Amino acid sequence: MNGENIDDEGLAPVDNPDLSGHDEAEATLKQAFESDRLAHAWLLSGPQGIGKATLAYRFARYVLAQGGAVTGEGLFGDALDLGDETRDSLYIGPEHPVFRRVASGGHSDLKVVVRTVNEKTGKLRSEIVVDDVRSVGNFFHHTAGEGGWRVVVVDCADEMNPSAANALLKVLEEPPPRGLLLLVSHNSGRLLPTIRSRCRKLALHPLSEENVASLINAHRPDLDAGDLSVLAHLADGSPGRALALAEEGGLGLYRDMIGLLETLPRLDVGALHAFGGKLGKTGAEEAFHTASGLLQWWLARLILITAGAAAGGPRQGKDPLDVGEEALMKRLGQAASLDRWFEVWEKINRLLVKTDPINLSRKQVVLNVFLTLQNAVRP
């Protein structure tokens, strides 16, 4: 589960012409490219889904509806009109010529970097590769077709190989006229400190719960109240990942998980034959990685507040979803020491993270993730 394809409501970044939550990134944008003073490559990072690669496009998008305009003309001289919600924002409607034609894929100016698919094998690369930022190069050494801008969007930068972003850096080294690059980052640290020297940052927050749930409500009206507060609250600002858990039955699952953790020190054992078996059967792959991560996330959760209380200050990390939640995880931050819980931490994470490489059982790596916590609570 990580939302990587949908944002904000839950379209793809490239065909959504909404932005919600992120007013005084999109003026920042908007600001600097009508200073004349625009920074040639950008980096838009934040947590993942929160709608950086739709910020992104909506950029690209209005900065290529100028054509070849450098002040309020179109490319044959004529005013441009891009209508009255463009005067505040970097809004480009659906009907739009452009929105068209980047959404299609079909605009000379824009190019776009992302993971390819293997031709030998025919699967999805787990990375961006060299041959992919190579045509960088290429494609700004152009001149531009519409006599305007050059847009690249990588998204995300994070999965280039060193290759790749050695042959980033050649680029950023020495950016052309009217070049512009905007790379997409859920974890800015693991690019190349000289990347991100020659780029100017601007970095995106998760969105409030409230905002959150408007959005999903938007896409998903038939979730009732309760499902709508509880994905909000999973979501921890990103509506990718609030959309991406509504159509992986992330619900049923975390209710699963929060069920047999209330069973702890005596784990009912049925209930948990029960929850690795479904987990584990053919197919259920994307379930089980579903489970894993919001196990993971709640633990992260748990040792965060656990701490907080342990240091006698503040509430550190995010507050429970209900009474109910909250008990238990005082219960359970009580029952081991903190030094014990970062260890659980540490041997869950090894398990899940092998499960695949090396082919385990994942219904064997589910029971033996709760065998862990109950050890670690036991008496």
Contents of the next structure:
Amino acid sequence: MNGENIDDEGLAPVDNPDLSGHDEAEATLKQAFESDRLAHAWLLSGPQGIGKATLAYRFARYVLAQGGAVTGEGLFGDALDLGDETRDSLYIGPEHPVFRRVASGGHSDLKVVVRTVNEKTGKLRSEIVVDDVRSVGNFFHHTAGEGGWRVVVVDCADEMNPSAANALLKVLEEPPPRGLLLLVSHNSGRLLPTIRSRCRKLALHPLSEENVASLINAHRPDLDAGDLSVLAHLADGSPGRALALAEEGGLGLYRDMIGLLETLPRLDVGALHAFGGKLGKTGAEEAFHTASGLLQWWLARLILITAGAAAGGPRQGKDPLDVGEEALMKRLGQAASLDRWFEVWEKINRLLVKTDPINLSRKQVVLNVFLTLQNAVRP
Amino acid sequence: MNLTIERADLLKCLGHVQSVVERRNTIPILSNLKLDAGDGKLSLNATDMDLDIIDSVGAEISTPGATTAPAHTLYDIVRKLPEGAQVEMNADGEGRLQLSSGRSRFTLSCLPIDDFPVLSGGELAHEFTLTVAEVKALVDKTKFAISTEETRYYLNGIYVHAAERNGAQVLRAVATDGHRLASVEIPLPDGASGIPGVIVPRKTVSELRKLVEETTADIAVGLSETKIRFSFEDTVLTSKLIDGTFPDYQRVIPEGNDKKLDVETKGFAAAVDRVSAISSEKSRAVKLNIASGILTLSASSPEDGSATEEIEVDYQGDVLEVGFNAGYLLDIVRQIEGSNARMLMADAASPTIFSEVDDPGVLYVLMPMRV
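Next block, the form predicted in complex with its partner chain, ref. the form predicted alone:
The next block holds the full complex; its first chain is the one shown before.
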């Protein structure tokens, strides 16, 4: 989960006290910390929105809350509730002073590296730049303000540009004693191999659909059971993604998209223009991203399922949403050869990725994508 | 929280702390001050997470309490209130601070005090007392040599530690940037034996210097492996330290320098200043030609021309020619307080020692330049 998306609901990783579905990872971290041989850098990897950053902050709080007491400087040495021991987790309650300070950004021994706002343009940068990372060096070069551990959270490491990554490497090479780096990565394969090799890896897995559904339910009680199950299904095991979809009207977009795909190979041109127009409007950038994400995901699944069927092996995809969608996938899957689908998928991906950087008209891109699909499945 | 305070008192107090708060802050709580009223006092706490200042001032407290409010806004408001005004502050506990004075009313939004960084708390293992003059000596004579180079972060501060010279225990402050080194010592205060060697960051040094300027009373120093604290009458400055190992500076202080030169400090400084006017921007070198009783300073630059000046010195020995960076040389000569400065040299390529003839506790080392 990225810090920026959902904060009104008390859900940003930095002030989310709850984590679910990662008991194993949590136990690993706890054990490592208690063994006194904690690796100084951890790479938390896994798909976006499954709780990597939530876990990182959870661990950070745990370490910061423990560390203060260990040195005997007595800041938190008193009988403050460090969480229910029986839970065997890294839980620190939201009333704990460390929790409060971490959430407010006021803990002097926690440094968070995220994308920053470019002061010249006033916009959030699209990457983590070298100055953001250099501040980590400065942070580690000062002693701990509360006398215990010093923790750095990089959320997320994939967003570092090459010079930032190299600067981080410098820090990873000579970490100070009682310094801890937690790197969150959605795509750890793309990180510098030198960074990966200096971190202990901890892979987090997507959550089960039921788990996702119950999490969404807890945070968005307003959604009905039908919407809930569709979201849980679309989210692919990532509660963050499910909530983002719910926020951005992803359900409606998904229904529109499926509706359009249903009309293939004879596209409903009117509906297509309406759909493209909706995504092309000023201010619809987010909707466009959501829709293109959904389409990419849908096509990938289509290919997986078709490939699975062709190989005669077990089906790769999850149980489709309803019979209509399954039939649609089957029908489209059979309408073109597998390598043709690969071509289409790649072409569409390239187009969608390029849209923002080179300022393509979003409506035109949508039209293009669906026409490409139409060409692919035309008999 | 409810209190009434003189505008002048509040302004002075705010003046002490607000400079610590950074202007551009993306984290809201870090642009706030913590206000804590109780016991007939209002104390203001500001931090940039590396250092922390608490300043207290007497006030008429009707309801004790604490809150946090935006530092710069508060400072701006109080600065613009008319002189002699009474300021009333009232925090409702619901995230707002009411401030009123005469017919002006302000409402500031507050953040909970639990969100505010904690840096100042905790017991520190070592405690001792320094006089204002001692702090000034330790800081002023070394500050100029602090490095600004971030790659050698452990030089970005003053190294304070207990040492021994000629059998006497001293508290010594050392700073260096690799080209020059400054070392100043005072007799070891009670309670300072066995202190860990700590590196006090540059920013803390300058905040400390500002605070020292306003006081005449002794300063209590608290020290641990990770923190240093300076307590004044109404102000407490707590800071993180630089987490690094200061290099073994003793190694670069030469011992066998046998060529001794004594010179009148003021005249020497003025001469160096004059001659360096001509030395070219980049190298800023001055050449010292030393012969018995006479020191000739010279500088030349291909564009500007050349300059020489002679001064009388107390020197007996072989003729020696040595070059220094004019800026560095001036920095050092200006720090020397006694009427006479002493140079100890070996040859034109070795480090030169500068010291005060009257005070053996002050010592500078400067690397020569090839000229």
